[in-house]
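In the block that follows, a single chain appears as structure tokens, in the form predicted on its own.
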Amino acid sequence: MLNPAFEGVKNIKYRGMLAEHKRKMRLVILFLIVTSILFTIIYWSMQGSGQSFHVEVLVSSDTVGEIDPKIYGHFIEHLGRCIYGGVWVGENSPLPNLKGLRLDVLEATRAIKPPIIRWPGGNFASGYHWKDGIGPRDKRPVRVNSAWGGLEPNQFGTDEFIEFCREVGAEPLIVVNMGSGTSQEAAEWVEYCNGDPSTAYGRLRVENGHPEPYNVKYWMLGNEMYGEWQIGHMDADTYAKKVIEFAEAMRKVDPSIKLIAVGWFGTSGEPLYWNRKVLEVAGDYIDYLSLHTYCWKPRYDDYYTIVNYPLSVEEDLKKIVDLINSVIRNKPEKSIKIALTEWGVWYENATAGLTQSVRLCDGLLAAGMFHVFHRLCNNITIANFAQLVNALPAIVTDDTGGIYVNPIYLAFKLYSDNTGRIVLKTSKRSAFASLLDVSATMSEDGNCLYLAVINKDPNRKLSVKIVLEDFKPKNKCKISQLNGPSVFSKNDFKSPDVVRITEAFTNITLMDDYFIYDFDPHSVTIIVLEREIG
């Protein structure tokens, strides 16, 4: 038992220490409150003032991997005015055309250099029978478009699609019908496209005026076959077995083709079960797992949800990559990449044919998706924006010859002209770093560095200290910027250049290994730096 006198001394000492501790805690809390108040005052006083906050970005010399150009792909479907009135007007149209392909759409598409284009769907693919769309156009049958309603005239079929791809310099990606179609029908389609003239369907292609094989490399095995909205939808076990059936039939015709299986975007519940089952049962037969993701019906004015959507996509993609790796971990010779064969933004107010207005914020979303593809370049090697023309569009046309491009198209243009193949690691430091999304890429010869920066802040410039590791640039650099008057600015037929890309050459002031640049609000900027030699 302790001496009472000692116990009293101990209690006095303890009470004194406790009082001192409480005093210090009160000071800390007071400091935090004052700091918070000051920060809030500064923050709100700078809204719309044009003043800037500071962020530090380090561009490392360490590489992440190499970009596959097919991440900048597109998608066209027999939906609304995407094909008819968009890509195709017919040879007898009063609108300028090349073999029936709408000329202004051809020219706009060429300008963004699409590496791969997916067709014929989408949901449409699950009811499409490819033989309806070949041969003399005046003898092709008119069918009901069982996916989207209305009539399908079959004027735009396999040969027209291949012609479109060749005119714009894209690889074709064909989706076979696994809804109402058969593995034999799919195999015959491969033979029509890739078969020697000595084969039955290769000879049919020749008779239709195309003597040389098309050599279509990429084939997708159905579309969203898990969905109740899909013609012939099925469960994961059934689909996985059908993948094997279709793969074996199609590869008997052409063993060199690359096959893309339907995956389900998600990391738990039914999507997780579906993806695991397809990978475990049919993984040896496929080269890619397809995923679809949309910024799905956000509020039209919910700016931050829209521009930050790519970050949530990135987190889910990482988990799906982990799933793929866990399934094939004991097969070092096997590689299954991700093909994000549909991505985009889909608003609640999209009207019939999925026409919708696309704003600057959607262009920032597209740029953010490109940055995700860059960071995950070792796993995502195909991506197709949905869609190229008129439906959830990048390009918009009317039937009188009008055309304009929107901010998503402009994002494609910006990056197709100003991106290297090698991805460099980057890091950010600042309380405001979340307002920036950064991607650094380099040319294969190492002499050109492309720094892409998205400033998501709707009101303020961000002053960024850019530290370059093992790269000394020339003072003069090219600056390309996608921007408009406000985050919700948009183009239309009457005002097609409200949102646009501007280019300028400027001198930077290099201090040791860094320089400072102020990035405008709600902008995507790419700085092109050339290495100083010698």
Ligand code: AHR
The other form holds:
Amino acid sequence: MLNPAFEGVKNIKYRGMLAEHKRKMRLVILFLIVTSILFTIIYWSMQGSGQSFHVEVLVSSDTVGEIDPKIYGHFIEHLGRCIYGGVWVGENSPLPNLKGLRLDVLEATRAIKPPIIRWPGGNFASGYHWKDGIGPRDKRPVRVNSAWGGLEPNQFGTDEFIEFCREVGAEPLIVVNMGSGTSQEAAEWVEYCNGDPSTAYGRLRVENGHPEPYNVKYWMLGNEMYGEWQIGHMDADTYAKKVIEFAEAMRKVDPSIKLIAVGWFGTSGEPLYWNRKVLEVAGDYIDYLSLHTYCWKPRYDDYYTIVNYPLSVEEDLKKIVDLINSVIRNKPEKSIKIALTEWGVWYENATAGLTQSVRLCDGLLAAGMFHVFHRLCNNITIANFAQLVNALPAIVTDDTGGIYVNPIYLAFKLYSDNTGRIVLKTSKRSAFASLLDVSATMSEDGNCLYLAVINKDPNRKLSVKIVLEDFKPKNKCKISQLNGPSVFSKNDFKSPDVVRITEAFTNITLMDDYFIYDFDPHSVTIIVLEREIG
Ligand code: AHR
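In place of the form predicted on its own, the structure of the form predicted in complex with ligand AHR is requested.
Full assembly next; the chain just shown is listed first.
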């Protein structure tokens, strides 16, 4: 039993504590109200005035390195309607063509200035015998396409491929058959392409109507030879030894060729073992390690997995670069670069001929891959998108003369028109920074700065303060933007322009060394700034 006097004291004490508690609560509530009002004011001022911003980007005058234009390369394979119906229709086709090459595809390809094109596969290369594809077309054998099924009419062969490359201004990259082919067959292919008329196969090329050597510089030694889906696949030790055999035979014919060995995209387990073995055993014989990476069957509506895919690729590529450097560490004169000879997006619902719908988010993914290639420009010097026409496609055609281009094609167009050779260092900060992917490049004469920004935010415009170090631009600039109504918008034959590039010339308001620009949701924007001289 408590003493009542004590009870009274206790009540007074409680009442006092309660009052103190209420006072503190009022202060907390007041604090919350004031901060949320302030936050709202700041947020709306960022939306409205253009003076505040979500992200600050610093474009440094320090350089990362120089871009090799071959990172914007393509790939065509005897698969589905990529070659037949895509690149090639034949001279007798009712569709407009140039020496059998489909004209609308030729023009669309020219417009993205492909620096290098890889052929004939892919998996197809491991069953292809090049001699089937030369000489008079009506005498060429029809074979089974042992990689993809169906028949291979051999109407498009080495001479047609070189013609296509010449017409679009691309360097050819040929994949030799290491699945069912021999080193002798590969060496004879080099001779057919590069030999002078005094050689047996050089003469054959002349007889086929091509007096000048083709001087094909880039040759790849097989395709994905580690994979059980590959005709003649083999283990790492066997492949590494075969690389030496093929390299010696092919270089005997033309010592100036550049050789690309098959690597395996991955950083642990079997891919790591494979890459290390190839580099250790055959490193002295090769100029490039090839890698293939696809955003492999992502959920169709998983926007962030798709648009962030390039960032995971970047992490793996850095580790593979480290592996290459560790193996060639003691050979200062040796350099082995990475050739990403296949990259792209491959959806679950792709058909047997690898047709699929490509959406704006895939265009954002492509732009993200370009930014990775820019950041790693000292190590990645060749890349080939898989594939140019009709298979996982950049360009889509039908058999009655219809054609349209996908958002991935448009990303190629945007960057091939608006990228400098020199990569500048950039940094970004704020909580919103991960929604932006930024790449800044400069022309070789230092007079043009290309600022490429991907805004991955699916809903919000992001206001960005862009600080330019040692670059005072003219006020007037060109702004090109790839965008569409939503992240999953796409083009098709009926509506070929839903996703598109818009171009505008506008004035920026430069304040000291910075300006502010609002980037639209789900867009890729390149701002081209010219240096103010004087
Ligand atoms: O690009 C389609 C296929 O994907 C290629 O033939 C093969 O190399 C890869 O697995």
